[in-house]
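In structure tokens, the next block holds one chain alone, the form predicted on its own.
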Amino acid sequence: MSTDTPKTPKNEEARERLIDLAAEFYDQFAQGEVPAMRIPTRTKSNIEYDEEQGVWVYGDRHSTRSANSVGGAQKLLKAVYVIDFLSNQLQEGRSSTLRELYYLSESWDFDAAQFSDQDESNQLVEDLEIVSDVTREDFNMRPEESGATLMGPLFLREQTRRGEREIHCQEDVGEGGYQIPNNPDTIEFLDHDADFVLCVETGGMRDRLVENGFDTDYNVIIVHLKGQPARATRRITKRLRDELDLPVVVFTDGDPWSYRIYGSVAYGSIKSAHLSERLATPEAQFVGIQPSDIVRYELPTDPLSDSDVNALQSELEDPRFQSEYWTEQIELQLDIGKKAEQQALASRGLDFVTDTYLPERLSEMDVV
């Protein structure tokens, strides 16, 4: 484990809620009841698309983790051990990774409390998020992978373990940009000259845009998604939209898996449905690569695989893609049987994406 940011009011609240949860188990014992923990059923069949909010949410079905069986008792035992660990971590102002939690369980004094694999420990942390209504970021839990960045005319203040620092995300950073912290809620936006936010799937395209000065020429904050975006990336994107009132557009490859990357930014993901209100940005628009771009610009392509076709057909039934635009684009892609990467635009020159493609598309969308 390593020292993280100083303790915050949210950390204190997180610790109190964890202790309250443990106290509930104790009270159940004291009243002669079988200890239990009730959580939403975390299956695809219990995920609903909230039309009003435009995000994925859990439905009404719940399951109960009860000590009335050996398996249920073991799950509650593990929950108590994790609550104890997280409570101490927050008290000490420390942080740890999800991977470290899994390995730390091997040192716990009761074998039945140890995790069989990391998926089990990850799921338990998510369960605690749901029942406590506190995010793992406020538990000071970090994913193993990080490093998503943003670049653009944004001035901010961040809290670090060394104190506060103020950063301009163009003038005070290198070509790699500003690295988004695990918990973006430790950031305070001070000022900006941005007109919109552009979320970019691939590192190669992000580097092309920065090298060509697109962030400067169009006053845009470029957020590198790094493929399927991490929670921190989605959280800061939502904050930029909600707090600074900036339009958000998403620029990905032209394949069904990349459309789902857009979907996770705009509508949330099934895995994090309990956090959709914090992570999803329903106002986000898709800028490309569109199947119609493949035809219009005669881009270099790869053929659709069987799994690509199945994914596209599934998206035709997906509530996130139930619009005339998406139906037209997906049916066109199935018809031409091709997919293309963002970098395929380079076939028309290294400046084509910044001089022609994005300006034209963004103008059509009334973003610029």
The other form holds:
There are 2 protein chains.
Amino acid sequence: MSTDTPKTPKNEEARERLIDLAAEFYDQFAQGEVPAMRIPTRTKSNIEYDEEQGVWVYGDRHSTRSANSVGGAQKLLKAVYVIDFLSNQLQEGRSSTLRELYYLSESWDFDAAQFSDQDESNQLVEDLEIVSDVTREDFNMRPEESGATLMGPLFLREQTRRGEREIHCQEDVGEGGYQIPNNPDTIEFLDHDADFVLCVETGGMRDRLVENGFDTDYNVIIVHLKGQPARATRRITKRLRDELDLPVVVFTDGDPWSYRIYGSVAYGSIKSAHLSERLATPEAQFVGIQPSDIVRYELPTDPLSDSDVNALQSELEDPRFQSEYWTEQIELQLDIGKKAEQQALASRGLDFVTDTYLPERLSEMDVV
Amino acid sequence: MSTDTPKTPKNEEARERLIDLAAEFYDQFAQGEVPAMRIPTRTKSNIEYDEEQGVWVYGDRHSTRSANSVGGAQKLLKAVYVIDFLSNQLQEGRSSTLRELYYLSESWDFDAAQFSDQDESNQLVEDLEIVSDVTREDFNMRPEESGATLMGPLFLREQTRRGEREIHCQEDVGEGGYQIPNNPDTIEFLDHDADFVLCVETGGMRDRLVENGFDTDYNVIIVHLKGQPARATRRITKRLRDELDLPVVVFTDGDPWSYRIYGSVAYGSIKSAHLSERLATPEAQFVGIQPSDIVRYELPTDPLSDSDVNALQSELEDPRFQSEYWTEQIELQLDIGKKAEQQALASRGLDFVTDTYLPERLSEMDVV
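I have the form predicted on its own already, so could you send the form predicted in complex with a further copy of the same chain?
Time for the whole complex; same chain goes first.
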């Protein structure tokens, strides 16, 4: 059976941009210039906080990959081979993983075009994302793992290789929920009965909310973040916000690493700053666990480790956490020297989170 | 909305066994005896390979938890509190995670019954599994994460808290597949058109097989193991083997850690030896990547690290790998000093795995 991916207009556009890029090298050659590719410097020092959009983006500094050295020429050669591979892949409606691309390069006829390690091929694909302004997903490059799930009053249509699937994310799925595909742009939202979106860090808490019927009682779409969220999870969250005009709230453990999870949903990450506009949801609000919740609800805690303290201190310096709210919460946490997990709410009973904690917090936040 | 779990006969039986256990303590008290609980010693030295069933089980050595010391008495006290909690949970059709149980103990009225850390509560639940011969799933205890998915010509009915769901694992799911629930015994297999079951270690390879339509071309149920498989994944694999009489094959990377993944599917693990009969599929066969495949298909490799070599050497001593086949393969791998990933097959092209490698291997194994 052939299971070709239907070619979307986005795929067509991605292919055209890639070919344009190769054409640029050709033109440079034709004009007697040394071919070169200009890309933003992708280091921490070239990351800027875009106040207006509330997301992280790359700054003005650029570096140039030029064929005026052997190393630079090899980089451009590899870029051309990858462009050729991606362009064929899009033409044929195929897809592949970053890892497969790395291994595939071993079959390329010209040894100098082969990658020496996977970091090199990963970085080249990210470079091409930036230069062509097309995302990896639209190149049909898949991540190794997707993983997260969604449960709630949402009816959607997913374009799969086997045809369209119409799925209601409560009525047509098992207890495990709807599995978010690697490229959520294959999804069209058909109908919904949701009042807001709740992103949850841990599987244990996701299962608790589903068991307690929180999604039906409060008309909420529960998105499982599964720790640091995958691109697919951040993308669908943003689309739920933008296309359905739903408030988004994020519910994590109460420690510095979890605040970074919230940060990556809300503001974007340094590694994927070129995608912030596509992946970040600056309107997303933090539910908790807040350091003040630890005090207010007398939650069972663990002491902060040295690395927790360091992480909190670096968050105090982080432009993403420069609000009065975060400064207050982080200073309080450093002061009490404690952290707490989402599931620590169970010390007040299994229903405390859905009967008391979330309703109180969400009403303070004007979400319910 | 109330979302009570329908109480199954298994839940009723689990509850009765727990109460019997508490009744035993009561009878011991009534007869003037010091209450005690006898459990198999759960150490590596008390693990035996059951030749007949081909799985690992606990041996004859037992240890006794007796109330004749303060420490022992506290252990039994905690056991009684947990029995009370589980019995109520089953009565009410609720469920919870191991982590929630740990935190819940903070709300118990008697301080001495509270757990000092989660290892303690986890171990107690495992002890109760062993003594009562009821699995954690039938106590309605959930793991923190479930995660794995299934794709293939299988039509099933899942009993969820929101009622029954009938799902075809190709036609009614998105590209991500069917999410296996925490307790797969809520699933009833209704119909299928499958010739065998293929368990796959990595997400990248799972997606490759689905993209290439391997499940439809070969009528195969593709189970994603997601690294070391969760209990739910191993349980559904065993049920597919036993109830549908389907051959099971396991496809992993070609390194010692992946052979252990195969081992845990096929023979059971030391940690859950009391569940081997329920979770292990001794008929499961290893597809590869075999060390001999690395040679035969000239796959791209990485050198074995010291810890790889140690792991291979300890597998040579492991009764689970004492066959001629495994000895030969492991010795070959030590000899060539190399390992390869599943996705290294992509060096021969993206279709090589489904057009050549798997058909060749599966026909050698008489599966297709």
